[in-house]
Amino acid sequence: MDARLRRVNKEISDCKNDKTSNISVELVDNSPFHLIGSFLGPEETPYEGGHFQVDIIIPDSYPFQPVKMKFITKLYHPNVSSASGAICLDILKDAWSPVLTLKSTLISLQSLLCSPEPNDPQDAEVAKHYMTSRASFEETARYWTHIYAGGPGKDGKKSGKTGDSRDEVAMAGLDKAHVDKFEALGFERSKVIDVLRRLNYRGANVAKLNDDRIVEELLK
């Protein structure tokens, strides 16, 4: 058995043995080089109640190359890509050390959805609401994590996951009035829900655009 084989079967065993941190890896096709892990998302932050599972692949150089890790499950956060699911953290990149373990890279991530870094985003879109409005933020995240993560809506009740129809406005992080008032004016909604979150139209960034500029940009 080579030594990353021997590394990476001691590092899976932690996980499954650690019963305090909530991590866990899964194999894919019975291989110890792609994985599939999960963890609960955080208390007292908008993914508390969500279950999020992160694809992972071991790279021929491990443990000198970092883990290729991306989300699986669909979240909304400054450092994850929307569309994606690839992450911005540095010790997945330049910062990464061979001391470093499947189980200590789960919990840094665990620890990214407690405390975004919006000025090194991997979502610029969702950096800027964050940095805009972090109460409108919070509730579109809050939203995400039950429509894709099994967490709690308003009721608090739990997402079935497959049964539950998306309010896309709410997806977007955006006032339904606003998006009301231009859909008023003749244009497709979804069209209205692209321009009002390119254009980053939430809190304060509402006075500073003007209804002829949105409309512009609705005509294009």
Contents of the next structure:
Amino acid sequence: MDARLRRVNKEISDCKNDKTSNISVELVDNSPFHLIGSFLGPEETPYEGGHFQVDIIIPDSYPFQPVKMKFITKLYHPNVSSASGAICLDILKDAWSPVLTLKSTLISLQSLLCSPEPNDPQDAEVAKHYMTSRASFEETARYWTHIYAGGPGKDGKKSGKTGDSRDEVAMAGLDKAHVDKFEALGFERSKVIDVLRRLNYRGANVAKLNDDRIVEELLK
Amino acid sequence: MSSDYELSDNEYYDEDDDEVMYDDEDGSASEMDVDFRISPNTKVKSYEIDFDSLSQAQVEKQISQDVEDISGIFGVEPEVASLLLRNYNWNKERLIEKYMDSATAVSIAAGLALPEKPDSSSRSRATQSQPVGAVRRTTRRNTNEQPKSGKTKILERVTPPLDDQPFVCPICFDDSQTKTMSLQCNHKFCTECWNAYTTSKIRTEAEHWITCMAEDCKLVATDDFVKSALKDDADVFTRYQELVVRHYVSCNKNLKYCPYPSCTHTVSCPAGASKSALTTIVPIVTCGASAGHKFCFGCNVDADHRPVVCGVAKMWLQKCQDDSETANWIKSNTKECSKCQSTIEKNGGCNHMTCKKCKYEFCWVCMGPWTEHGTAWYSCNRYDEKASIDARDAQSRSRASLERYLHYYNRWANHEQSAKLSVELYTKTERKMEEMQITSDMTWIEVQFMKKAVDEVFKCRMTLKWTYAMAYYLEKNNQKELFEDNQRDLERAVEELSELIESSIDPESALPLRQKVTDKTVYVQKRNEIMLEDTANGFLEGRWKWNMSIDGFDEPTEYAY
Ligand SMILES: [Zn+2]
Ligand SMILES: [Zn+2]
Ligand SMILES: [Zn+2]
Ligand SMILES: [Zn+2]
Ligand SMILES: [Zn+2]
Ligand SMILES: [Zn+2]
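Can I have the other form now, the form predicted together with its partner chain, not the form predicted on its own?
To see the whole picture, the full complex is given below, headed by that same chain.
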């Protein structure tokens, strides 16, 4: 049997037989080389209660070249692109070793959710948010978990995938009062949200950005 | 050739202080400079540079010399010496110094010895014997014991073999494999996996530094180990050796690997190796392959960008890239006749256009009437700065600055396009040469003047092309005037020769045409020499002033907008 296939099959069955780590993998289109992995968000983090899915491609030269992984579930995290789900993690690049497995890599992803590395960001805007105001960042990450990963909302209720309407201000991690203020000047709400998010109008940064600067940006 | 090279031992890149090392170290750099200028077989023209081409075998010979030296001094195997050198970027002096300090530390850092951890074996045994399922869940509780995230830790290892059980390769999970290999660390893997891994590292990652497959194991494979891991795949091993040579070359600032795909030649050019030299010379070199690939030693552009220096060439190419959308329309091969508006397609290198419909004669570049181009006030190459100086408000100023750029870009692109069209011109010329052999009494040798003329036109268009990049950045002063005079003279000569080549031939005119073309070719050659020589001298004398700040040069007194 093909060495790559034997190895991947064994890895898949290892994941299936493992009941303790809350990791699972499913085949896509019956191919063992395209999988969807999933795990639960770690406890005591903004991702707690969320169910996160990861797209997994096993390259031809596996395990000598790393697996390709990206998040399918949207999440708010400095090392994950909020748009594409691309992940910045060393073992998926040059720190890969052929002895690493699907399971160990997924567990590493799970632990990445516990301890973000904002100095080596994938999503610079999210990383800035994380560095400026941790509390506000965690609130936004929790809100994303609620909206996209089925996590509990503020009041602890599970999100019904369709029921809730999304609050764009919360999605962007902004303060409603700030958005209202600039909207009152006659700018479109979505534009205000976009500008404030880009300029990281949060926490201590709010004092550093004067209104003229914001208006100038809104006029562009 | 080799003498230059050997002198340069102390000029290897040094991560800490490469500039200082090169410029200040007991004047060896300037010594070599002098050496290069008076050496007998050296260049005579100021726009040419002295260099040597080395084959891969020649570089390998130099490498083995270094390896043997270190092997002799340290009393280690040559393959160990090779890895030590590679880990020190082939800087012999530094390696010797550090090795004398602590051979053990150097060996560990180079992946040639295991770090000493008192209880490492028992601890790894303990982790390894954990059942797979025992891997912890990642929660706050144990984040403290883990290294920084983003730089990830190993949370689980594949099931390891126990000593008394049959060997199961921890990578392919095959228990029928009996042959295994391991480095000093004793991390055993089957030979099939070693083979696939080594091949993948070399082929896919172009890596010559092949470490053990175990996570966090830094031990590195020697050439012999790589060879046996590859089994009999000579091709991959050859590629591996080439990668070692490339690494050696990249660590020595006097050497450059030919940038052409799949070429394995190296060029040695100490005179073009320092950054400061690049403000005064343009180190265009040719590799030793039979095709003679031409490239710039200074900036690795795979073309001859004389007469402009690397910094200016780079800025111009970047500008063209940034502004490509705005300027796109110019690149099109068709234009409208400014008189009758019928579409005209350019298909030769000559800029003298005649509309097929209305017979209007005009210049392809400026679309102005051609009659004005034949006279003394031919000024197609000059941008009229006055118009833009008059521009007051920001909007018309930005339009003027775009127009100014387009003026130069238009001419740059035109020469490039005309040079490309010369392929077509070649076939046309060949046909013409055959024709001439029949209609006149000229022999094959005698009709070669046509080919020579075409070659010359091509060469000069390349020079002209870059002179427009240069003129764009030149500060407006007398020097620029003189530069543009030379440019105009060359351009006019080239256009005239271009036109001669494309003119029709009948039996009577063949001989006089031959005379005219030959004379014109000689003249064009001379004009090109003057252009290159004078520009090169200007750089050596520091005569050129810029209208923008350019790396390595004085700040401009007056900025263009
Ligand atoms: Zn194996
Ligand atoms: Zn090892
Ligand atoms: Zn070459
Ligand atoms: Zn260059
Ligand atoms: Zn016409
Ligand atoms: Zn013209």
